[in-house]
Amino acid sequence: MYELVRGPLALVSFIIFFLGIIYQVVYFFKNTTKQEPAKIYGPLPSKKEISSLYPSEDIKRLARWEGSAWSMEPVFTILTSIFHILVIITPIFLLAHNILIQESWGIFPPSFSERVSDILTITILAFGVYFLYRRLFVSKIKAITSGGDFFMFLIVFIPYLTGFLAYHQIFPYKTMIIIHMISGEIMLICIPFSKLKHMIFFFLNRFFIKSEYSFFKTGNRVWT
C-alpha cells in the first residue's frame, strides 16, 4: 500500500493537478475578452475636463480601503493571508518531502529545518482550529457555511494533521503516513476543481482582470 500510494497514485494526482490548472487557465482566457478603449467621436475633451468627471485618486483609494476586508476585519485578513502563505510554502520546503524528491530524481530543493517545519505546521493547525471555530460559532460566518465548506476544511486540514502525527509518531507511523499521502493526493486533485481553485484565480484576476483590485493598471480583460 505504501509503495502504491507513494508511486503510481502520487503520479496520477500530480498529473490531474497540473492538467486541472491548465484547464482552469484556458477556461479563464476563453471566458474573458480584452476590453477595447471606448471610441470617441468628435473633439476630445481636455484632461482637466475628464478629471472633473471622476473622483480624485485619493477618493478612489479611500473608497477601495473602506470597502475592503483590510478595513472591515484587519486582524482576520492578516491571519488569513499568513495562513494561505504557510499552506503553500510549508509542503514545498518541507525537508521530508524534499528527501523523497532527492531519492526519486536526485535533486534536493532548498528546505526548512525540521524545527521550522514543525513550527509552521503547528501554526497552520492552530489557524485551522480558529477558522473552524468561526464556521461553527460566529453567526455571520455560520449563516453562509455549507457542508461543502466543512469538506474543503477537512481536505486542507487532514494532510497537515496526519503529517504532524506521523513525524512525531503519535500513532502507528505506517498508518499515519499512508493517510497523510492519500489525503495530500486528494487535496492536489481537488484544488483545480473545487473552491480551492481560488488559489489559481486569485492571481489571474489580480493580473489580468480590469478592476480596482488589480495589482497593476495593465489589466484589460473582462468576463464575458
The other form holds:
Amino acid sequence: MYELVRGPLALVSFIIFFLGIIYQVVYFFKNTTKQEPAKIYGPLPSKKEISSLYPSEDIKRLARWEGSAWSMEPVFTILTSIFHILVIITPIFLLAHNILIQESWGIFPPSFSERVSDILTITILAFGVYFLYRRLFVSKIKAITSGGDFFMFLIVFIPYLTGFLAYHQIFPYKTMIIIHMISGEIMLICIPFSKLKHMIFFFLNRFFIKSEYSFFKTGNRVWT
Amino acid sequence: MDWNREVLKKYKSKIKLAMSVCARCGMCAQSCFLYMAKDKDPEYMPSYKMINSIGLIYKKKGRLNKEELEKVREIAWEKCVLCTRCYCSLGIDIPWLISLARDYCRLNGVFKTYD
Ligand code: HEM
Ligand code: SF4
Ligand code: SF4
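Can you swap the form predicted alone for the form predicted in complex with protoporphyrin IX containing FE?
Shown next: the complete complex, the earlier chain at its head.
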C-alpha cells in the first residue's frame, strides 16, 4: 500500500495536476478574445478636451484604491495573503517531502527546519478554524456558502492535519502517513477541476483580462 | 427557436467557469454601494446576486418556475443597477454575468416595470 501511494499514485496525481493546469490555461485563451482597439472616425479631441471629459489619473487611482480589497477589508486581505503564501511554501520546503525527492531523483531542494515547518503547519490549521468560523457565523459568508464549500474545506485541510499528526506520531504512524499521502494526492488532482482552480484563474484574470484592476494594466482580453 | 437555450448555450462555458472560480470569499461585498446602503444585507452582496441569478439559471439549465423567475428578476433589476463598481479579488466580471440574467428575463417576458 505504502509503496503504491508513494510511487505510481503520486506520479499520476502530479501528471493530472500539471495537465489540468495546461488544460485550464488553454481553456482561458480559447474563451477570451483580444480586444480590438476602438475605431475612431473623424478628428481626435485635443488633450485639453479629453482631460475636461475624463477624471484625472489621480482620481482614477484613488477610485481604484477605494474600491480595492486592500482599503475595504485590510485585515482579511492581509490574513488571506499570509494563508495563501503558507499553503504553497509549507509543503514545498518541507524536509520530509524533500528527502523523498532526494531518494527518487537525487536532488535535495532547500528546506525549512522541522521546527519552522511545524509552526507554519499549526498556523495553517489555525487559519482553517478561522475560515470555518467565517463560513458558519459571518452572515455575508454564510449567505454564499453551500455544501461544496465545506467539502473543499476538508479536501484542503485534511492533508495538513494528517501531515501534522503523522509527524508527531499522535496516531499509528503508518496509517496516518498513508491517509496523508492519499489526501494530498486528491487535493492536487482537485486543484485544476474544482473551485481551487481560482489558483490558476486569479493570475489569468488579473493579468490578461482588460479591467481597471488588472495588474500593471497588461490586460487586453475580454470574455464577451 | 428556444431562446433560453440560446443565451445559455452561447455563454454556457463562461458562466460555468465563473461559478466554479468564485471562492465564496465575500471580498466583493463592501464594493457594492447597495450592500452598504442596505445595512450590509447579504442579499445585496455582488456574489450572492450573481450566484442566485445567472448561477441559478445555469444550475436549472434555463428551466425556472414562476417564483424563481420573479426572484431572478428582482435581483437583476431591483438589487443591482449594473454600475460596474464591484471589485472581485479573482477578477470575475460580476456585472456582465448579472446582465446575462437580465437578458434571460427579457427573453422570458419579464423585465423592470415602472409603476
Ligand atoms: C492570489 C490570489 C488569490 C485569492 C484572492 C484567493 C482567494 C481565496 C479566498 C478568499 C479563499 C476562501 C477562504 C475561505 O474559505 O473563506 C481561498 C481559499 C483557498 N485558496 Fe485561494 N486565492 C488566491 C490564490 C490562490 C492560489 C494561488 C492557491 C494555490 C495554492 C490558492 C489555494 C487556496 C486554497 C487551498 C484555499 C482553501 C479552500 C477553502 O477552504 O475554501 N489560492 N482563496
Ligand atoms: S470577491 Fe469574487 S471570488 Fe470572492 S465571493 Fe465575490 S465574486 Fe466570489
Ligand atoms: S454592478 Fe450591481 S453588484 Fe456590482 S456594485 Fe453595482 S449594483 Fe452592486
